[in-house]
Structures are given as structure tokens and as C-alpha cells.
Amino acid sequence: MGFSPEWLSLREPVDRQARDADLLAQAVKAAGPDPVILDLGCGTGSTLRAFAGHLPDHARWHLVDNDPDLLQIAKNLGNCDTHVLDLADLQALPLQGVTLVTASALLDLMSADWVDSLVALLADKGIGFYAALSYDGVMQWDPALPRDHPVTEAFNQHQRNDKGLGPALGPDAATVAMDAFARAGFTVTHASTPWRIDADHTDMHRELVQGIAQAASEAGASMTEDWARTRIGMASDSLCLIGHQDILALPPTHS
């Protein structure tokens, strides 16, 4: 899986279907009449595309990622500036004039310390934050297999490994972030936004299973190859639900 353009393209339709429409609308409102939006870990620009049609034509975006190849794709979206930056250095973010900071599928990769630093920075600037699609640790398949639960547990353990900024929050990301923003005086709302992967998304289902099995194996789970082989064979005839959370945190000036 990783962050290849191919994987990001496979998941984007499922991401878009999963996003909570009400929370997205609130985020659009929070961006204001002259939106300048900074998207963290933008990849190929999925967040910008999710907002398309909801913002005025003059809305501007700052797209931030550490992968120049992904930014090369994103920069063709228009009305955006791209920035190759390491998210470890939050002080380097181009926040001048920004009215909303966004992220998609990012918080679960970050550490609690990083989230605390981001909260402090946005509290100081009085900027709201919209984060979609943070993995919450829930996996369900129909039909179920005996190995589903141990594979999920091992995968969740792997998600908490250090991704370069200290131990990642993994399945705890949304809860930790909501608590941190609330302590800083932000008004926080959230919504459950699970992926629903069915026969219309067989290619993504197969790729997802491969990635889950690899991570679970690295975390010490046994028989992951057998589990993956069976799941991949069932991909066109089974339903997969992967839990995610969307959050919106608005500073007191927005409340």
C-alpha cells in the first residue's frame, strides 16, 4: 500500500464516500468567505478534490507534503501552491493568511507530541482544523474468518510504531486529537466515517488485505499469508468495513 499514487487513487473514491457530509459543510463554513486552506500531508490532493464545488472559485490552497512526486501531481489542480516540507517542522508551515488547516488520513501516523504541538500552534493563530479519515482500529468483514480478530490486533499494534516522529497514535489518533483540542478551548465535533468496501472496490480490497497482512506479520501475527490468500479470494463476494473518524476543531473565535 504505502503512499504510492496508485494506492491513493484506489482509496480516494472510498474516502470520499466515507467523509461525513455535515462535517465537511461545517469545515467549508469555518474556512470563511475568502478561504485560504493549508492541507497537511496532501498526497495527490484528495482533500482539495473533496472540497471541490463547495468553496468559492477564488479559494486558495497551500498543499504540503514531503513527497515531491505526489506534489507534482497535486500542483496541477489549480488555485494552489505546493510546499515540500517535513511535517516535523511545524514552524515552517506557511500559515500567513490561512483560514483553515486540513488533513486526510494523517493523524494516525503522527505522535501525541506532534498533535500537542499542532494544537498549540493553531490555538496561537486562532485557526480551525478539519481532519478526515483517521483510522480508529475497527475492522469487520462479512463473512467473518477465525483469523480476522488476531490479524486486526496485530495490525493495530503495528500502526502504533514510530513513523519518524515518535510512537504513532494509530487507532487512538482521533480521540487523542479531540481531547487535545478541547483542552485548548476549541469546540470539537466528530463523526464516524467507516470505509465500506464492497464488490465495487475489489481492487482496493485486495490491495488493502495485502497491506494489512504484511503489517500484521511484521507485528508478529502468524498465518497472515493464509489469511490474506483467503480474504483476497473472497474480495468480490464480501463486505469490509474499516473504521475511521472525522473531526472538526474550531477555536473560540469561531464559536
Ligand SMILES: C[S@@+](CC[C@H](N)C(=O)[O-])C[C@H]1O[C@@H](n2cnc3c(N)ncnc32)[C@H](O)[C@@H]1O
Given for the second form:
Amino acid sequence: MGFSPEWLSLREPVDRQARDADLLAQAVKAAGPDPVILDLGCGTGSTLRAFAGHLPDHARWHLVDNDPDLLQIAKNLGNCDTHVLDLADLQALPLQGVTLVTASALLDLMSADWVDSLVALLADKGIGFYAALSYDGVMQWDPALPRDHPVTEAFNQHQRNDKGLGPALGPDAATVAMDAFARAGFTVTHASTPWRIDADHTDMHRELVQGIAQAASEAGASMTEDWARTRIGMASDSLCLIGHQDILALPPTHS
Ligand SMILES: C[S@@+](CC[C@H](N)C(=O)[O-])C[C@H]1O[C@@H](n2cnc3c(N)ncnc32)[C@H](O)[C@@H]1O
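Following the display of the form predicted alone, present the structure of the form predicted together with the ligand.
Full complex below, order starting with the chain above.
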């Protein structure tokens, strides 16, 4: 799966359906009448596209990623400045004038220390944070297979591997982030936003199963190739739910 433009574009319609509409509306409101939004780990700009039509025309975006090729695609969206930055260096973020910080499918890659640093930074600046689609560890298929459970366990273990910023939070990302923001006095709301991958999204389903099997195998699960072959063969006749969480954290001073 990785972060290829092809994978990001396969998942974007499913992400869009999964996002919680009420939390998105609250995030739009939190961005204020003159929105300047900083999106962390923007990829090709899916968060900007998810906000499209909800913001005034003069809204501005700062899009941050460490992958220049993805940013090159995002650049074409207009209304945005792109920044090739490693999120390890939070002090380098262009926060001047920013009214809301966003992220999508990012927190599960990050470490608890990184989240604590982000919370401290946003608390200091009094800026709210909206993070959509953090994986929460739940994977379910209908019909189920006996190996779904051990594969899921191994995949979740793999999700906790270091992705460059310390041990990744993986399935704990939303819970840990919500606790950290709440401790800093933010008002935190969240919604469960599972992917619902049905017969309309079989290409994504097959790609996802390949990625899960590879990660589970690297984490020590056995028979992942057999599992993947069976799952891929059933993709057009099965429903897959992958658990995610959206969170919104608003600073104490926010009206
Ligand atoms: C799963 S993708 C999500 C992309 C986009 N937000 C979306 O929802 O389609 C994670 C993104 O985070 C970026 N990323 C991961 N680690 C990063 C880091 N240390 N610094 C900057 N960007 C990073 C990746 O390049 C990738 O674009």
C-alpha cells in the first residue's frame, strides 16, 4: 500500500464516505471566517478536497509532507502553499496565521512523544486540531475466514513499528491523542468512521488485502499468502470493515 498516489487515490472515495460529516462541519466552523489551514502529511491533498465546498473562497491552505512527488500533485489544487518538511521538526511548521491544523490517516504512523509535542505546540498557539481516519485496530469481513483474526493481530503488531518518529501508535493513535489533548485542556470530540469496502471498491479491497498480508507476514503470521489469495478471490462478494476514528480538539480559548 505505502503512500503511492495510486493507493491514495483508491482509498480517497472510501475515506470521503467514512469521514464524520458532523465533525467535519465543526472543524470548518473552528477554522473561523478567514480560514488558514495547515494539513500535516497531506499526501496529494485529500483533506483539502474533503473540505472543498465547505469553506469560503478566500480560505488558504498550507500543505506539508516529506514526499515531494505527492506535494507536486497537491500543488495543482490552488489556494495552497506546499512545504516539503519532515514532521519530526515541528518547530519548522508554518504556523503563522494558521486557524486550524488538520491531518488524515496520519496519527497512527506517529509516536506518543510526537503527539505530546504537537499538543504542546498547539496549546501554546491556541490552535485547534482535526485528525480524520486514524486506524483503530478493527478489521472485519463478511463472510469471515478463520485466519482473519490472527492476520489482524499480526497486522496490528506491525502497525506499531517505528515509521521514523519512534514506536508508532498504530491502533492506539486516536485514544492516545484524545487523552493528550484533553490533558492540555482542549475540548475533544470524536466519531467512529470505519471504511466500508463493498463490491464498488474491489480494486481497493484487493490492494488492501495484499498490503495487510505483507505486513502480517513481516510480523510473523503464517499462511498469509493463502489467506490473501482466498480473500482476493472473494473480494467482489464480501464486505470489509476497517475501523477508523476522527477526532476534533479545540483549545480552551476557542469560542
Ligand atoms: C497514509 S498517507 C495519508 C495522506 C493524506 N493525508 C490522505 O489522507 O490521503 C500518510 C502521509 O503522511 C506523510 N508522512 C509520513 N511520515 C511523514 C513525516 N515524517 N513527515 C512528513 N510527512 C510524512 C506521507 O508521505 C503520506 O503522504
